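First, one chain by itself: the form predicted on its own, in structure tokens.
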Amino acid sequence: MLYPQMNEKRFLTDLNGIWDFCLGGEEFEEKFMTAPIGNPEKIYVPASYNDQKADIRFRDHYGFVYYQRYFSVPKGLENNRMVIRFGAVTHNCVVYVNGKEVTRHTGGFLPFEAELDSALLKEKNLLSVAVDNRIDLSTLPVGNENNTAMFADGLPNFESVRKTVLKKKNYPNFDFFNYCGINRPVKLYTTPKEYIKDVYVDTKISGENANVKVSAELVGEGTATVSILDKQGNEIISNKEINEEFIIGNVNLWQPNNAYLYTAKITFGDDCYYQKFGVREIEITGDKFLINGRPFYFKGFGKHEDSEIHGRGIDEALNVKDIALMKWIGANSFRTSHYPYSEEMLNLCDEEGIVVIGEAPAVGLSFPEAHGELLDKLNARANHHKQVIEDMIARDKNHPCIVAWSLANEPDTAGSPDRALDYFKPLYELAHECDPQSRPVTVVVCNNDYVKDKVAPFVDLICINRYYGWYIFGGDLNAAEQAMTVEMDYFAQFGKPLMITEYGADTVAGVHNAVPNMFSEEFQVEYYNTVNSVLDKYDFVVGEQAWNFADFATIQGTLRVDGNKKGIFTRDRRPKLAAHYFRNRWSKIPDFNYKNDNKGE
């Protein structure tokens, strides 16, 4: 799916701003879709609705909410194809225009759109969006259905509890807050009736040059042509046909922390589209992860789209700040934990040379034997998982910043190893089939009994989350060092590259101890220093991504004090002591050839 753009052939406007809003119940109510909402609340779009009001009804809402606004279409666009596009609506939604359904969508982290031509009026058009925030065993991410949530308190079985009636709410099987709503931009754009539907730019490095082929999906009769612009916008190649291979001489490569982007201008009849692309190659050879033929070392983080007030809603100023802090600390990468991030963030990473592992929103998966209703829910989840992978790769295939795909985070691959492998094998093959570049595919695992796991050694890149010294052997860093060594010795046998995609310790900013104790800033530094001392000994370890870039919101519970505090930065992006530790460490570790004999560039 192409990212919408304004150019000489296409009109584009945002429908962001203050919308009318109301909370609903568990059942879809069409009355909020076909007529103006009576006595509406006001809410900002795009942003999660949960924290915009000082009201627990918004924070802990369960079920549907309803958004409305009016929009008009400028005169002169009547003969164009008119499309409404949502960047992401979490989790499921139905869209009406002027009282008629125009589309519906399942899944909260990828875009969808609908043509509006037949639904539009000449003047004011009523746009209504119903959003369902409920999660269960059929959704991604997964919700529990037994009144318990990950890292929240369980329910003891005694008399007063048995007689207590609990209000309906979501019980996430994941450790981040279930922020919901219209979280990414809503855009209205036009194309000609015959238009460019999709574009893919294929590049291969050949010495000092690059072989390039641009393909496009076209709607209508005729052929398309391609011109290539350099970074400054100068035309360097003119009027090539679609699917014709040509050469960019003395090519500038897209490199980590040294990005160079070309632009392919595709022209088709009365339509045109400008697709940015980078020339770079990804390969795994033995136990090395190569970018442009050189062994790359991942330095960075797991992250979240999470901030005050916006919740999981897009905040482009914060995106700029986060990338600036990554460069300040010496990072070169992050994983889109635990869902596909906004296209705006990936566009920024393309420009800034930040390496990204794109991840599907498959968190909290288990693989039990199932029958009846449970089997139906698991089948629905599996089908949705396939669709998400297809849509994620279709959206992000042209981003040079994305170097690998993660199919899931922390599935229970050791609890039912054969069923887990049977589940992930076809998804692994699907990801390779969908991606024209066939980027490496991984599943991020976190299994205490890791020797039973058959998925981790099957995928291209072994990614592990590990918390020795925190959840296991809490506070005992000597034990953590031993356990980490034993695990690395185990994974060394597979001859594949491995990176640690999560490791960390909750740390309350401002808590200091002369002797490091859990939750102090000093302990966080000693924790990372201990684990890294083990990772540094193994040549097949190709990266370290700390958990987490910044503190973030979670469900309430005695195990979480105002959210997850494992951030290297606070939620408002102030560095903890560990940030200075990593800045010193990563400044000495080059992006390429780390752990080679020459120990440097």
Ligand code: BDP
Second form
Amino acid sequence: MLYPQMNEKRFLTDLNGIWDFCLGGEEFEEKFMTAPIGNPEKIYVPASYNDQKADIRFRDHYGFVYYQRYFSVPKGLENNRMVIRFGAVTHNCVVYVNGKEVTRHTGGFLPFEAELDSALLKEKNLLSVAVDNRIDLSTLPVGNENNTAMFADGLPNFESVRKTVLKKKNYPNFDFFNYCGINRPVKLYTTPKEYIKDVYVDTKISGENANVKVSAELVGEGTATVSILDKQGNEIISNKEINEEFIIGNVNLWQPNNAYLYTAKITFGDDCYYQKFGVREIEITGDKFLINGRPFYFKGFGKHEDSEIHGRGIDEALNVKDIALMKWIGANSFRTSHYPYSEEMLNLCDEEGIVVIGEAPAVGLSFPEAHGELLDKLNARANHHKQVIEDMIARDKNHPCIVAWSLANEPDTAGSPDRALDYFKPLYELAHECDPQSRPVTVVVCNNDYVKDKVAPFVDLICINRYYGWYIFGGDLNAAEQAMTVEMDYFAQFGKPLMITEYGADTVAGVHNAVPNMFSEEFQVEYYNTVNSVLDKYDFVVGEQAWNFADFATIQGTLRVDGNKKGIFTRDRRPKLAAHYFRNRWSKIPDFNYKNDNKGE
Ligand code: BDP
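If the structure you just shared is the form predicted on its own, then what does the corresponding form predicted together with the ligand look like?
Now the full complex is given, and it begins with the chain already shown.
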């Protein structure tokens, strides 16, 4: 799916701003879609609604909410296709224009769009969006349904409070706040009636040159032509045909921390589209992860789209700051844990040379033996999982920053190893098939009984999350070192590259102790120092991504002091002691050849 753009043939505007809003219930209420909401609240779009008010009903809402605004379309665009496009609405939504449904969508982290029939449009158009935030065993991410049982069982005199406690809520089976609403931009754009629907730029490095081929999905009669612009916008190749192979001589490669982007201009009848692309190659050979033929070492983070007030809503200034902090600390990469991030963030990473592992929104999965209703739910979840993998790759295939796909975070692959392998094998194949670059595919695992897991050894790149010294052997870093060593010795046998995609310790900024103890800034440093000393011993370890880039909001619980505090930065992006530790460590670790000769380049 193409990212909307304004150019000489296409008009684009966004519908961001203050919208009307009201909280609904569990049932969809069409009256909030067909007529103006009476006494509406005011809410900002795009952003999660949860933290925009000082009101627990917004934070802990369960069910539908309704958004409304008017929009007008300037005269002169009548002969064009008019498309409304949502970057992401979390989790499920229905869209009406002037009282008629124009589209609906399932899944909270990928874009969708609808063509607006010109007969439907008036001078002033009422746009209504219903958003449902409920998660359960059939959704991604996964919601627990029976969590209340743990409160309800076995306690004396409980009946009187049972009704209150059993009131329906979202119980995320994942550790981040279930921020919801219109989280990413709403855009209105035009194309001519005959238009370019999709584009893919295929590149292969050949010595000093690149062999390039641009393919496109076109709606209408005729063929398209292609020209290539360099980074400065100079046309360096003209008038090629779609699917024709041509050469970019003396090619500038897209490299980590040294990005170079070309643009393919596709012209088709009255339409044109500018697609940026980078020339770079990804390959796994033996236990090495190669970018442009050289062994790459991932230094970076698992992240979240998370900030004060916006919640999971897009904040592009924050994205710029995050990338700047990554450069400051010497990181070169992150994983879009635990869902596909905004297109705007990926565009920025393309420009900045940040390497990204793109993750599907699949977190909290287990594979129980199922019958009846549970089986139906798990089948619905499996179908949705396929859909999001297809949609994520369709959206992101052109991004040079993306070097691998993660199909899920921490599914329970050791609990029922055969069922888990049967589940992931077809998804693994699907991801390779959908991706014209066939990027490496991984599933990020975290199993105490890791020898049972059959999925990690099966995928291209082994990614493990590990918390020895925190959840396991909490506070005992000697035990952590030993446990990590035993686990690395085990994984060495597969001859595949492995990276640690999460490891960390909750750390309350400002808590210090000369003798490092849990939650202090000194402990976080000692923790990382201990685990890293083990990682450094193994050549097949191709990367370290700390959990988490910054402190983030999550569900309340006794293990969480005002959110998850494993950030290397605080939620407002101030460095903890560990940030200085990593800055020093990573200044000595080169992007390439770290493990080969331990000197780098
Ligand atoms: C990991 C999860 C991550 C959590 C982290 C933690 O992948 O989402 O936030 O644990 O507990 O298991 O901090």
